[in-house]
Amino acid sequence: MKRSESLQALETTEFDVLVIGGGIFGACAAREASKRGLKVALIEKRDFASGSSSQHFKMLHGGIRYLQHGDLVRVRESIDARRFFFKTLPHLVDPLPIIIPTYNVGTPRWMLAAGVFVYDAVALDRNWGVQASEKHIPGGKVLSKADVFEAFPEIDQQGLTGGVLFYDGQMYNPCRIVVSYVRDADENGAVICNYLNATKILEENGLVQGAEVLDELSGKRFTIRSKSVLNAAGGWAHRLINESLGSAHSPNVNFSRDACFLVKRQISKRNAVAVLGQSKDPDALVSRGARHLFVVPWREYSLVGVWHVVKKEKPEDVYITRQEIETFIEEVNAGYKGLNIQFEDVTISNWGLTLFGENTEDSKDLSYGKRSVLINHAKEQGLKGLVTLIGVRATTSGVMAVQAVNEVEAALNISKSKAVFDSTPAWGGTAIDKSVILSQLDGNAVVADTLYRNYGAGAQDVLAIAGRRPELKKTIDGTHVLAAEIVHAIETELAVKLVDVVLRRTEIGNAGCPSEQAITQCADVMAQVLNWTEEEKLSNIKELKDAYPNIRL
């Protein structure tokens, strides 16, 4: 992908569908549409995965939580949705064992165990088509008190009766997942561009014509012509419609700020633990009395969350304070007294806007969003050619992409084609012998594994760059990331800013702020490739540093 070529194509081509929004839902929709043979454009106002798609809890939910709502349809949808990732990008996902401790007060162990066993029965096909056995989601089981204590020695033993174990999925690098689906769309003919802001959806006589856009890098404005528009702009989606077409066409949606944080130690190297928080689920038919918080191993860290607060602000105006983080820490420490997390342990906090249920801003026991919003505006308001998709959970992006493209085809008055979904791997998702990667890195197993985890079969593209320029085989200070990955991001993945590379193309900075030396090394490589002036380099360094910490003190 080259941005200059994309811009030229966007100005001169009429597309079947213009996808607005380069998060996980837009990326999956562009992939699905392009693989079905549609002429696709995908644009993003900032960078790919720069919103909620990079800020969530990194879990792939298989739907076990929806049993307590009696929502078997959503349970089945979630099982299929989770499997989508394990089939298309197996190197970027893993099974995640989760332990729920039980006590002599609250929901008894037998009831939770019954739920796990019912779920496993409903999810018998959960590993269908997943090739690598190490990526299979195992069944759950009942744990003794000794089992739970062995997994979490600091847990409160008073009244502990044991627990249950179930499995979900986890993303290794959410940004790489989005970029991989974007690249797959590109390889299937989609025209892709970041930092291209859709300022207005165009319509004439009740028919969508495309969109006016602003190039955020050059300041140029132009029109993209398209027979349909798929609005997948997340927290901006309803605002774009309201500003372009008026409130009559805008969906009535609510969002919460979902927040979590990362601490620089592993509570457990393998198992996640569910901890009772202090809020309840008002929609649950069967409930333990309080929602669960989770402490989850992720790389060499522990991820802690999730907390929900209803927000009405624009996504760019949402933030989190130190006081809020300290309150979160108090709550999780109260639920698991052996944790003893301190504010100084936090390396980074993440938050994004998530579609939510009907709540007031002062609600404590919040109602979750139950379904993604998918609107064919021709059916709803008579506006032909506009489809809106606002996703409720990243896990469902593949499933919702299929449904959204079905609606696009209906808007285009063409016969519904066969869904692609998880029938083929995404970019990097094909099988590769890891020893091939290791042999080209002089036996450095840690670097080889990191490269494989982020790129899969696409690691060969990175190694080809390192082969041409051996100096790029060096790792960035304090990381296992090759300098060649920076060049790869610029040449093939539309990285134009330092923040793109550090936060969203590599794993250099998505667990916390890199060292000064690492930032300088990255900036020097980018400056050389992109011919930056010293002023441009320093500006990019400042922009990156301004992104840390993600806590407003």
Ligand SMILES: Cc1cc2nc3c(=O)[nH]c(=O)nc-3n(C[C@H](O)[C@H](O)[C@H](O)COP(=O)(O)OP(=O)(O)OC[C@H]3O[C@@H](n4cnc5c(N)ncnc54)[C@H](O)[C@@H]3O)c2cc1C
The other form holds:
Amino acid sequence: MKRSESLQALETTEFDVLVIGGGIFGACAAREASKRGLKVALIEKRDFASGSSSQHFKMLHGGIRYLQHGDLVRVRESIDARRFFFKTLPHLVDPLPIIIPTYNVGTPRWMLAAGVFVYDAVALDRNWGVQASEKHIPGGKVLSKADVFEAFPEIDQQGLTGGVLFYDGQMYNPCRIVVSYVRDADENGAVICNYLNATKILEENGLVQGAEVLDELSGKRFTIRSKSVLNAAGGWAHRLINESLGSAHSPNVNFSRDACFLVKRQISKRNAVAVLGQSKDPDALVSRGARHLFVVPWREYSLVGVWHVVKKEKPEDVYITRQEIETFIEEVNAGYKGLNIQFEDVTISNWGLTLFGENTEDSKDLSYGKRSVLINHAKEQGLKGLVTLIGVRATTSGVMAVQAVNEVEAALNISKSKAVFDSTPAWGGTAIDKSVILSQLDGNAVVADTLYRNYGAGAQDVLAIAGRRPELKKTIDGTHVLAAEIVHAIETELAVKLVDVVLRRTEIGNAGCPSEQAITQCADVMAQVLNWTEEEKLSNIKELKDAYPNIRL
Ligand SMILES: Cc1cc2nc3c(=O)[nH]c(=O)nc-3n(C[C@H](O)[C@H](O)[C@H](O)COP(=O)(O)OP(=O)(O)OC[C@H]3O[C@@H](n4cnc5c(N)ncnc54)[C@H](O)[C@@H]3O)c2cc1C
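Instead of the form predicted alone shown above, give the structure for the form predicted in complex with the ligand, please.
Full complex below, order starting with the chain above.
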């Protein structure tokens, strides 16, 4: 992908569908549409995955929770949705064991065990078509008191009756997941550009014509012509419609600011644990007392979350304060006495807008968003060619992409083509012999593994750059990331800023602010490739440092 070529193509081509928004939903939809043979453009006003898709809790939900709501349809959908990632990008996902301890108050162990048993029966096909056996989601089991204590020796033992173990999925690197689907769309002919803002969706006589756009880097404005528009702008989607076409066309949606944080120690190397929080789930059929918070191992860290607050503000006006994080820490420490997390342990906070249920701004026991919003505006408001997709959980993005592209085809008056979904791997998802990577890295197993985890079969592209320029075969200070990955991100993945490379193309800054030396090394490589002046380099470094800890202090 080359930005200048994309810009030229966007100005001169008429597309079948213009996808607005380069989060996980836009990326999956662009992949699905381009693989079905549509002429696709995908634009993102900042960088790919710079919205909620880089900020989430990294869980791939298989839907066990929806048994609680008696929603078997959603359980089944979630199983397909989770498996999509395991089939298309196996190197970027893992099974995640989760333990729910049970006590002599609250939901009894037998009830949770029954849930796990029913789930496993409903989810018999959960691993169908997933090639690597180490990526298979195992069945759950009932745990004794001793099992729970062994896994979490610091857990509160007073009244502990045992627990249950079940498995979900976990993303190794959410940003690389988005970028991999974007690259797949690119390989199938989609024209893709970041830092390109859709300022207005264009319509004439009830027919969508494309969008006016602003190049956020050059300031240039132009029009992209397209027979249809798929609005996948996440927390911005309804506002974009409102501002372009008026409130009559704008969906009535609610959002919460979901938040979690990362601490720099592993509470457990292997298992996630559910901790009782202080709010309740008003939609639960079986009252199980307080809602769970989770402490989850991720790389060498622990992820803690998730908290929800209803937000009506513009996404740009949403933030999180130190005081809020301290309240979250207090709540999770109260639920698991041995945790003893301090604010200073937090390396980064992740938060963003997520589709939510109907709640008032001050409600305590919040109703979650249940389903993604998919609107064909021709059917609902007589506006032909506009489809809106606002996703409720990143997990559902593959499934929803299929449905959204079906609606796009309907809007284009073409017959529905066969869904691609998980029938082929995405970019990097093809199985490879990992020893080939290792042999090119002089046997450095950790670097080889890191490269494989992030790029899968695409690791070869990074190694080809390192082969041409051996000085890029060195790792960035304090990381297992090759300098060649930075050049790869610029040359093939439209990275233009230091934040793009450090936060979203490589794993250098996913978990907290990199060292001063690492930042300088990355900035130096970028400055050389992109001919930055000293001033440009320094302003990129400042922008990066300002991104941490992602909390208003
Ligand atoms: C703390 C937290 C925890 C979560 N945990 C999980 C979890 O564990 N599992 C799970 O499945 N889900 C989880 N979610 C939900 C998940 O993050 C979201 O459902 C998902 O990321 C939404 O993706 P999206 O593509 O719709 O939105 P986004 O990722 O926000 O993407 C929308 C994109 O559109 C772009 N855009 C907006 N306006 C325009 C415009 N005018 N022109 C061009 N581009 C535009 C934005 O810049 C943005 O990049 C969590 C969310 C949060 C915040």
